[in-house]
Structure formats: C-alpha cells, structure tokens
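We begin with a single chain expressed as structure tokens, specifically the form predicted alone.
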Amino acid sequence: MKIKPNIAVSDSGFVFNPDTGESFTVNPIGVEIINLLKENKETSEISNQVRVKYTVDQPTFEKDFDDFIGLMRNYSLIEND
C-alpha cells in the first residue's frame, strides 16, 4: 500500500490532498506512519518500529493501524492496489 505521491504532510500533522482540496490533521504517530508508507515500508516494518517506540502490543497495533488505513482509504489518500 502506498500513499499517493502528491499528498503533502507537515511535521505538525497537517495533511493536504490537492486532488480534492481537503485537509486533515493527524497525531504524531499518524505522521510517522504516513512518512513510513511514503518510504514504501512494509506493514511489518511499520509495526515493528511503532510497537518498539511506543510499547504497544501487536493486537492493539493491528487494530489501530487497520482503522487508520481505513480512514486514509476513505479520504482517498492511498493509491488503489
């Protein structure tokens, strides 16, 4: 899964989709995940990095990650696979 290349993300969590003109705000973990996706990291790499840094268990990460990705798909921030 990949973030659309034209999606702009600031360090403060401001996300802008120029295709739709919509903007969103994400928390610091959301910014990290978006940046890792922009680097074409695999889900397993993202999981390992976030779980170690924030001391979260696998089931919690998976649920929260799936919810986050679902929202990003809903707002057309992710390219169709």
The other form holds:
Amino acid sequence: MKIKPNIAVSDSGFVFNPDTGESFTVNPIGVEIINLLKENKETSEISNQVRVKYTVDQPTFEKDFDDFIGLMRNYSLIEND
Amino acid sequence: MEKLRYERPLIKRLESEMPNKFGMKAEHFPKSHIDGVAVKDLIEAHGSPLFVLSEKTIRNTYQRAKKAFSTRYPKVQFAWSYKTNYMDAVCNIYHQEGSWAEVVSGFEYDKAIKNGVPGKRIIFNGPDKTIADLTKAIQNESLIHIDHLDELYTIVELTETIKKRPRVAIRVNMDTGVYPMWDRFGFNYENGQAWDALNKIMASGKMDLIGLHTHIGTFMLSAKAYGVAARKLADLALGLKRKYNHEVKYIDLGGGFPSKNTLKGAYLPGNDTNPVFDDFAEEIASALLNAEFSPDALPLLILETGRALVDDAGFLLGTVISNKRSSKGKRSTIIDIGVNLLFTSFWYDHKITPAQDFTHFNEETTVFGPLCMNIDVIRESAVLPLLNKGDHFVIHTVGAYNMTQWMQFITLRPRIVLIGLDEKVHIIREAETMDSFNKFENMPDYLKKFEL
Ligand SMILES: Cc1ncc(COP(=O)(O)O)c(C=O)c1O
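What about the form predicted in complex with its partner chain, after the form predicted alone?
Now the complete complex, all chains and molecules, led by this one.
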C-alpha cells in the first residue's frame, strides 16, 4: 500500500491533496502513520512502532489502522494497488 | 519509558459547508469526577454501568426552585412526584427539604407512608385508585385528586361506611395554548365538565373540597402556558367563592417544567434555551396575585415538579465496548448502556462526556447500546472525542424517570449510588442478581427435566 507521493502533510496535522484540492486534518498519531507510510514501511513495522510508543494492543491497533487506511483510500490519498 | 495514551488515528475532511445540527460543539473537558469522587473509582467499586446521584445537586436545585417561587408568592409548597424517581433515599432528601409526596398508585402511596410521610401530606393523583386505595387515603386524610366521575361516585359511596370526610380536589384539563393538549386526565375546563364536577361535589355535602389541580404536560417550553393554567384554576376557585362562599385552600399546578436536557430534533442545547424556574414562577405568581382573591385568602400554591428538580442530579457511568464503521462508512460506538437503562434516550439527545483526558480531535458517531435489538440507539449522532474500547464516559442529566421506567431486559439492572454532601458514596439500590431475578419465577415440576 502506497500513499500518493504528491500528498503534503504538515507536522500540525494538515493534509493537502493537490489532485482534488481537498484538505484534511489528521491527529498526531495519524501524522506519524502517514509519515511511516511515506517511508514505505510495512504494516507490521508500523504496528510495532506504534505499540512501542502507545498503550494499545495489537488487535485494537490493527483494526483502527485498517479503518484509517480505508478512509484514506476513500479520500483518494492512497494509490490503487 | 512510559507509554503515551493511545488515540486511534483519525483523518477528517475539512468541509466548507454549513455545520449541520449535529455539529454542536464537543465537550472541552472530561467529566472525571462527580462531587469530588473519581468516575474511575466509582466504576471500579460498583461496576459499569452505574447510576450516580448527587445529593448536593438535588438540594441545590430544590432550593433554587423554592426561592424562585417563594420570593414571588407568599404560600408555596412542593410535593415530590414519586414516579419521577422513587428511590427511597431520593424521596427522603426532598422530604427533609420540606416537600410533601405526590403519588399516582397504591404502590407509590404505600412507599410514601413507609418513608414516613404523614397521610395529610400525600397528594393522591391518577385515574386508577382502587377501593382499598381510596379507603386508606380517606382514613389517612390524604389529598385525593379526583380524576373522573366514576371515582367521584365511588368516594361518595365510601362515605357511607367510613366516618371521615374525604379531603378532595379535582384534576382539571384545559387548553393553555400548547400542543399536545393533555385532556385524558381529569375534567375539562372549557366545556364545563370541571365546573359540573365541582357542583356535584358541593351538592353531595359529603366531602371537603379543598383544592384544584392541573398538570398541563411535561417538558413544557412555554412559561406563558402556566399563567393561563393558573388563571383558569383561579376562575374556578372564584366561581366557588361566589356561588357557595366556599374557599379552596390550594391551587396545584402539577409538574412539567423542563430540565436542562436537549429534546431530540432541537437545534440548540436545552441548557441554553429552556425556560428556568424564575420564568415559570413569574407567570404563575402574577396570575394568582392579579386574580380576585382577597389578600387574606390567597390559596396555597402547590407544585409537583419532577424532572426539573432531579434530572441534573443523575449521571449514568458506562464503558465503551467497541468502535465500528457501518456499511456506509459511518462511525459507530457501542457502549454497555442500552435503552433498557436509559429510557429517556427516546426523548433526549443526552450529553455524553468522556471520563478521561482527550484531545480536541472528535468524530461524529452513532452511539449504540449493547442490546441485540435495532432500536437500541442512545444517540443517533453525537460529536464525540475519540473513545477507545474500555474507556469510561458519563451520560448527563438522567435523574428523572430512568430509575423508575428502566426495564429488566436482556441484562440485569445495575446499582444506584448516592454521593452524599460529605462526598461519601452510599449504595441506595443494589444491582439485580440472577438470584433476585429468579425469586419471581417458578418452574412446574414436569418441566424441570429435559435431555438434549
Ligand atoms: C400529576 C402529575 N404531577 C407531576 C408530574 C411530574 O411532572 P414533571 O416531571 O414533568 O415535572 C407528573 C408527570 O407526568 C404528573 O402526571
């Protein structure tokens, strides 16, 4: 899964999609995930990193992660495989 | 290194369209404590869900209401509406504050007697008073508010065997300009039924007609309607004075003032828009003072206020079971509180506040209860901070009608605790158990065995 390369993310959680002109707000953990996606990290690596830093178990995070990716896909921020 | 509190990742499109009616601002602060007691500790000690009542809020609200009326009118008496919340501990707080009891069934009547309310201080309303109820009420000199002619004639009959004069009032229904008009209880004012019933009582010579009563509706958003009601009852009282030189002792305007809840479909939170005690007191006091009563014969004003007195003092604590997304992409949150415990979620958009810290990120979500039923929706749409599975939250303004109209359905009913003025937690009703539930069941012998 790959995030579209031209998507801009600011540290404060502002996301802009130049293709559609739409903008989004993302919470800090969302920003971290988007940055990890930009570094082409695998899902398992992202999950590990998040779980080291935050109090969350693997099934809960993976469910939330899938949901988050689903929304990003829905907003056309992720490239179709 | 200590781990940080987890918040699920969230992405939201920035929309430039008008905010919708659900776009009410989310909470800014967690509700972590109630009267100094931590929500977390309450749930740990007493389980989730848990009803919590604040004695401080009950007494403060009562005193505010009392003051609003007694500063405007010289003779005011509240009578606690048992059906609104008849936990004995709650009733007794009101009785300690000086409230009489207002009951609508033999069960509630007996509860008031058991709580120690003198018979003379019990108002007996409602269409279903049995012969046994009426006999008891006459003997105890309670205030019987007659609902229909059949009841009137039953009381006349009872006076043949009971050697006491029943103390009665009639319930009057009327048009006060609000919709819907409650006309199923009592005798109608406009078509003359009420005047007719009063004449029948006077003609019987068997009872003491001491009051006039109305209850024009509930969650009334118009203070003016109470002015109309007070004028119409005053008109009946003055008619009795003219025709029989008879003075009624009291005018009882029932209940019906709104609490701070937000009615479903309202655009603004009830807290900001609903009229308050002073608004109602102003209308009622003016109507009675401006009527033609002679100054030394002003009737006592009785109020049977229920929800406006107790709603704010009740909280329902619960726990998040799961977050999901519907097939259409809408966020939903499942909590351990269903409509069986929160009957008033059919009328109100109850305010829900997380009990722990949260960020300013929020999401519009449907809040579902845990019952396996489609109707089990606590909020169709609420803007909530991001709650995790296992997080606690507080549902506000649930003190009225929930602890009496709740249902044992699918799950057992939880504990109710009262936080006293000393910030000590008192259990005022135990959680139901399988044993307590099974006490009511009986298994016929031939059904005891089966093989599968
Ligand atoms: C006769 C009577 N009095 C008082 C009340 C209390 O009403 P509320 O809770 O709206 O103040 C009711 C409730 O329906 C009622 O029927």
